[in-house]
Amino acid sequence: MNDTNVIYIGQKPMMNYVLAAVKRLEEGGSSVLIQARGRSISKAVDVALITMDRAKGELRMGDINIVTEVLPGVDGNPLNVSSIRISLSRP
């Protein structure tokens, strides 16, 4: 997967990410990867579903990877952070 086809979900409004995914697919990309951590996971799922609805059947949901990453916390203790990667591609 090309790094330009990865959309990292953060604090911006949801439709910003949907429009970014649609734009990358219209520019000739055959797939897009939506990636989020922590509290942004629910927004990533919504972005994937809205993007699929806007594509009107032209996209398929591919692999969905869910992992827990161990990151160093502010106080130095390990912190478990969940993350998700959702792949959307044209058939």
Given for the second form:
2 protein chains.
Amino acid sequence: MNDTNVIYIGQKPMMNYVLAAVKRLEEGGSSVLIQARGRSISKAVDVALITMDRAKGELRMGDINIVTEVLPGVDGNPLNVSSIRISLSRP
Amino acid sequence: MNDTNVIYIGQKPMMNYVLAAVKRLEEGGSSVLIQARGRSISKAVDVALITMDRAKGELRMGDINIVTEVLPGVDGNPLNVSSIRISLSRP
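Based on the form predicted on its own presented above, generate the structure block for the form predicted in complex with a further copy of the same chain.
Below is the whole assembly, all chains and molecules, this chain first.
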């Protein structure tokens, strides 16, 4: 997995990320990894499913991983945040 | 998968669902299926990871599935909603 193929889901509108994923794949990438933390996880699932739908059968849903990431909090205490990684690849 | 072992994630505080999942497992269930739609998906991931953490190694993360569900919308038109199912089971 080339790091340039990771799509980090943030605060932008959902379709921005769908179009980014489609573009990476059209430019010859064999896979994309859709990654999100916290409340953006729901959006990541939407992005993955809509990207799959747009690909009309040319993409395969790969592994979906969820893990707790420990980030430095604003007050210096560690902060536990859920994260998801959804892999989409050409068959 | 017995249907009574499905935990549907809704608007209640997250820990309600964690405690429900732990209770089902303590009552002898061999697995729980954590299920959510739309914006509750992020909460479902939190519930799964915290339930895993509480189980201190006694649970195994099973399959994670995401699908688009087509629901009847308020205006009668079909509504596409993302959904997730996370399976946790005893090894």
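Positions refer to the first chain, counted from 1. Source: prediction; values computed, not measured. Only the largest set of C-alpha atoms that superpose within 1.5 Å between the two forms is called the rigid core.
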(message) Please state whether P13 has a C-alpha shift of 2 Å or more between these two forms, with the rigid core used for the fit.
(response) no
(request) Align both forms on the core first, then report whether N77 has a C-alpha shift of 2 Å or more between these two forms. (result) yes
